[in-house]
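One chain comes next, on its own, written as structure tokens: the form predicted alone.
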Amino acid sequence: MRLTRRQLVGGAAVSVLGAGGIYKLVDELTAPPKRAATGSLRPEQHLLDGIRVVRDNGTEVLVPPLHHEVVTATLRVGERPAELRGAREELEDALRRLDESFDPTPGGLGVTVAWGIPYFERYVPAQAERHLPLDLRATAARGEPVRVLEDAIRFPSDPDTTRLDANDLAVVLRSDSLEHVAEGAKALFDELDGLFRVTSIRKGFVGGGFEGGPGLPKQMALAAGIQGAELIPDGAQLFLGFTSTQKAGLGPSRIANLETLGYADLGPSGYFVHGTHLHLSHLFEDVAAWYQVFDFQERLDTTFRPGLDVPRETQTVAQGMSEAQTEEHVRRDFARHRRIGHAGSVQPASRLDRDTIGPDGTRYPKGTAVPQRADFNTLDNPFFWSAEPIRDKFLDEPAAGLHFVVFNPTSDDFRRTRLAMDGVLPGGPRLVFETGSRGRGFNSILATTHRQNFLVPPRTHRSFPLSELPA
């Protein structure tokens, strides 16, 4: 049966930000993963203890948090400095308050704070001229000063109408629990409403059948009536089938942290160590021309590289060291082929070119990921709730999408990754399709509606950075 707007969203007499809509069909649909009974804080607010990995097709792969959300705002403070002073306290001792209600882990709450450019121009632009990091690699490469964070820009595969939002912040909640992710938005939206201006929700979830069954997707775009929902493949963890979080495919450990790869200049005070980039975006996605257009081998050159050979209906593909393209290799698949694959593409980019090690002794050898995604399937259309559905064009019918949320050392370095998505490599060559081709891979059946880039304080200063220190 196909679901309307109005039953995903609970009805005017919920609080939306309570409202699970359809995804409370998650927990009727399948169990939460067994994960470790607890965790510890780290300083960094982006990392979460207790990640299950499994194995699937011989590879090891990381099982995320059943449902995901993320609200963003902006602003109803004032500027001054006594109004600033009772902000950061109020959302402080209500962050402090989910820490020791839940932990942070998928069992318990991950609750990340992330702040947008308006927030730092706004209210703290001294502060900020003097302690937003900078970024060496992208400052040398331009030949002018550029920040850790940035605006965020069109991609040459965007539509024109992408919009490039301008939130003071963004909470990203992740839990294996609905009722914890909705206890996490209540507390910081509904009772902190005197600070926040809700601008949306985008709520989804992840989850694969690698315990069997039909898998979370299929199941999910089956109920909300989505074209192609039938033709998903079961198992599959993602709309588009393939597995994406290979153990080996996401950055480890504390590998985007500003301070791990040495890309930014953090200054004499530190303010931002153990703090991260975030980026966030929605995508629709054309689920019945991605099974109907695309033959299973089509599918697999443009998730990972042309001419793969791997058995029919494989859906975890290796993504370690020894799988991953050089920028060679993309340019000569191209010349061959005349398409490129997603992961391919953007490997040049996201690895290592050289063995690193970090500031806290961690070596991370030539060709580790670098970018930690935490993306996830949604039906929002393109959110959940709007606080301008006009502008976000809001429809009442589900679809296929992804939200999509990755960390990353830098905006420049994020930047690098997606260019390299659309076959502006990083050495310099760009490649070029033809229009409407099929070979430039993803970008002829995804549609991007919003992007924004943020800064993820460490978690110490996750309220209101750098409000407490004089301008």
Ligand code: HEM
Contents of the next structure:
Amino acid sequence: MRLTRRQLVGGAAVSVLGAGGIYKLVDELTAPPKRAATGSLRPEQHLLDGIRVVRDNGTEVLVPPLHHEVVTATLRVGERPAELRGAREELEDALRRLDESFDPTPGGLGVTVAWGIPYFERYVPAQAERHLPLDLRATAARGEPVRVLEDAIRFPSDPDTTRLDANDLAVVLRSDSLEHVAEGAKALFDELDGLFRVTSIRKGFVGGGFEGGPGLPKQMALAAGIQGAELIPDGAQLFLGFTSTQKAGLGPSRIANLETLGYADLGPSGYFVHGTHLHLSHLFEDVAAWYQVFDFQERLDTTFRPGLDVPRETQTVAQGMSEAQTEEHVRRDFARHRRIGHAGSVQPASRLDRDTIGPDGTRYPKGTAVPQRADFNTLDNPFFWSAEPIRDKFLDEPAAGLHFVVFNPTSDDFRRTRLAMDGVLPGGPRLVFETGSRGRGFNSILATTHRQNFLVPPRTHRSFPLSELPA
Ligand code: HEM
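Requested next: the structure of the form predicted in complex with the ligand (the form predicted alone having been shown above).
Every chain and every other molecule in the complex is listed next, the one we just looked at coming first.
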């Protein structure tokens, strides 16, 4: 169904929820990977079962779902307990029906409901005051009480135009099937449109090249006429040509849960145990500059660390515990090359600095990655649909970008990794770059347009969290 410009620009969100637009091409360009696994519902909303592991260049790589969609919204619900109870039951019923219809696997559908600060402040302020966990590490570091959920900030490399959004909620949908994603979006935002005012719909894709062939990012970029698309290496998992879901670079199992690493005080009720933190942002990527200005060695140095020596055309570069960079490494390389690498610069903040035992007895050795990234490439500009097309500078011509989705134990934990990406390392003075320097890792070819932090409650409290408790 070809969408009219009216429908795309500020028209009724429900009319585009199920529409694939250019993303329908994904199913024509690649077949969903064979996945046998079924899954069981975990107490965590953000963990999927049945994630396949392949080997590329001798390194274990996780194969994320092909299709991704994030829908953000504000609420149309009154603040009185009875209104909240009705809304909570309606949403929970719809989510339960999705749980019954789909396995929480790439072959089925992953659904993660996350709530923003505006929701907690407007609907459950007293309950939030009592139950929103404190971030003990950040509280100690900053000498004032810090909650696990904080407002997002603009980072040093963000343009002043980066918008800090104020949505009540965001729903992350992931699957190998575009239909399953569409059904999930319709079940929540079409059938329950009395509860929500959709503010944005964000769509995208990852991978599809591990079985050979050009891979989705290249095919989609070519189909959309993105400048530099022909330079994207065949089989690349992302527009920028390097694999970004190697197993060692992603937090394992429950490591990003609020309770696992002891960063958070979950209080006597433990209401948010099995919950986590979500950061959501959109970045434009200058694909043409990346391939035309940076040669292969410079792309490698910029993505990983300066002076890396691997065969040309390598896409997956091992980032295991022994390869992970310490702050001292990053500072030494910067002194020598006036450059930082993306993965290398964030590793002092994204890797565990000591052995840690989780509350369930799981041992996480020093050097284990913590953040669980679920980011995906997109052609949205900056969104597939926006309720505020003028404010969001919405254009319906495709643009290369990334919807960045990451689960961390706390807002502060995300903040520390993102600051490290700009050379503000956890342990000391920031690295100072000449203005416009290409030495700033990826940042010289990325532009962030939107950001917001959210709290992901455990499955048992995913619908209107804390609203069932007395004020
Ligand atoms: C266009 C944008 C981006 C691209 C193409 C990208 C790509 C990559 C690649 C290729 C890796 C290394 C391979 C791996 O570990 O699997 C990586 C690692 C990582 N990236 Fe990004 N990234 C992007 C943006 C971001 C942003 C905005 C953040 C926010 C903090 C981020 C955080 C991380 C983290 C935490 C790691 C893992 C580091 C480690 O512990 O090894 N990335 N990314």
